[in-house]
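In structure tokens, one chain follows: the form predicted alone.
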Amino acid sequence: MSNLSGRVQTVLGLVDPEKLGRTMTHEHLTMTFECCYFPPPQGDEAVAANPFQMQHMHWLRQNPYSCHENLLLQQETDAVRDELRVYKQAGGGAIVENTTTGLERDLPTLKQLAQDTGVHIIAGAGYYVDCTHSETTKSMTVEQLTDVIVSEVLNGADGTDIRCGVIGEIGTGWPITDSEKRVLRATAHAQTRLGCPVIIHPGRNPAAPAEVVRILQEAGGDIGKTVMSHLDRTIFDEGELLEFAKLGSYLEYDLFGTEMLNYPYNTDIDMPSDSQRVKTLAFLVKEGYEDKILVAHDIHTKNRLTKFGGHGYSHILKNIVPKMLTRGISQRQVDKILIDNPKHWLTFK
């Protein structure tokens, strides 16, 4: 493991952490999200069947999971390549690609994108939520799952020699299923063996992140080297957020650019606006958590790409950073969030 210690593992090999630059820690470049298809509102079936027209763009932003074609991001490699070049020009250096087993991970495509654009791409090992677990996965022991995850980092994944540099996004629902618990325990065991970063997709309930942390800790996981994703759709009460922050994980706000009235997977959730996200970041900075904040867009559907009128992978760099600087977050703190925190998280122990 000595060759991994102190390095970051990208799809093109090991790199010095200082070379990453500005990093989006939760994105997807090629994947399918059909596992989470949600039927369109009654009467909207015709729009859902043909949504990529100017007059339907607002509908698609509000109902992104109700169009099968919109969930096939893997069809847009050329558009993603163009966007990564724009991201590079905007000052972006690296992207953590969170597509795991169950979402049609495509490591050769990630490698080609990295070669074509010069963006450092870090691929994810492990498994997504229960509904994407195969019967084989569900029948595996914690030890067997651990061996698979470790091999994806040390040897390569999906029959390739392209190695993953992070475990995750490891998916959980709410309540957490038995299969998801086994994967979490395997994640902790693999992290112990490898000294590697971990990133979690928690269930859509305010109690879910802390429960994931509990399971990981009991299995020996390193919470200080673990990211809790999607906090912007999960914990809304400031007191509860600070209580969770005390547990020591990285706090990721990764849905920048997503604004919808009705979040179909949990209609009790009011999806925040980007301005509200920035306000929460400023609150966390004021409370002393600037060393634990990460940001991203979690692009996973076609409509989020600029080709289809979306914000793209450069939205944070071009639009959110200037907003942060007007809301009490200094340039030094912005650099911590975009450069230093991802660098420290991604570096193998």
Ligand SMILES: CCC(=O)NCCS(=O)(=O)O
Contents of the next structure:
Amino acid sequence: MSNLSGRVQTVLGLVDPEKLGRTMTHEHLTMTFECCYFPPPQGDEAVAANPFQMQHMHWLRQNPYSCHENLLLQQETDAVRDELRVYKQAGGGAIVENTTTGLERDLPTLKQLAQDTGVHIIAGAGYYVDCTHSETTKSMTVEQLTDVIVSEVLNGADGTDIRCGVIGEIGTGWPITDSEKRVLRATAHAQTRLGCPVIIHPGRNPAAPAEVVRILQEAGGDIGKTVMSHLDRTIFDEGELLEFAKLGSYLEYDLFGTEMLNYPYNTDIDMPSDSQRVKTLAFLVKEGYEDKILVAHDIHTKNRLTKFGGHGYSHILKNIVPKMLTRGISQRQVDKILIDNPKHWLTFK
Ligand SMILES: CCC(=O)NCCS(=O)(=O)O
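Mind giving me the form predicted in complex with this ligand, seeing as the form predicted alone was just shown?
Following is the full complex, with the preceding chain placed first.
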């Protein structure tokens, strides 16, 4: 048994899982999303170049990826620090920071934020989607990728001694590329060696989550200790959702606060509203999946910070939980979703 067993690994070291409290399992505190820049609608170039004005707030919410400056969350560490203090006051205890290689992960900043705010921060190991894989990453074998991921958890990442406490978010697209498949296999191998939590970013297709699970399973991964992120923009049909849920992963609704008409990365997708998300959670609870649900905001652009008129990291605690309680989800079930499920997922075997 390793010294990680039965513990959660934060950027400040190992902690007793009981200490986490309410946990958002999919956030970003410092990163860049330049890899996913999407050109603005024709005629909107001037707004995109000068977005942070009151009269442009609605445009920015509808077109968050069409403005370079909005994608640079790493410029807002002071605002994020203030927000984490608000999150703590609102009853938050921990945050899983999902920034992996390809998104400019910054572990020293995460460590400083944890020290400054008292919020437990758990950092992510591994690689984001294919378009961010370097030539070196693309040329690595599964064994080499596994060694890197294991080392990020056991020794520290990016030349620091700051250790990651989860693998992910591991990025995959649709269809899943060869390089992404190698990273998935390495993730499963590393998970077998470490007994650690894994979290996946699936492609934007209803078949994508199950295909990822198939690849992980074939490589020996522990699906019961794996989170499937972004289900809110991926699986819409209730029957398909229940089919996927049967595979045994955690089911994460992590885009709370995101409401947009035209989702640029796949215009066939209708991004749900927060009310629709709550309805889906109530459905999953009714179907017996209360032990498998996780929630978060996945803040990854500036406009979602309260400094820029956004909902911030406390939106779920302040606004969504009261709504859940009026839609058939009990306080005990809310506590499972916010406290118990994250704790069980994050604890090393
Ligand atoms: C890095 C943040 C991220 O990948 N978020 C998911 C965005 S989306 O695929 O749901 O649009």
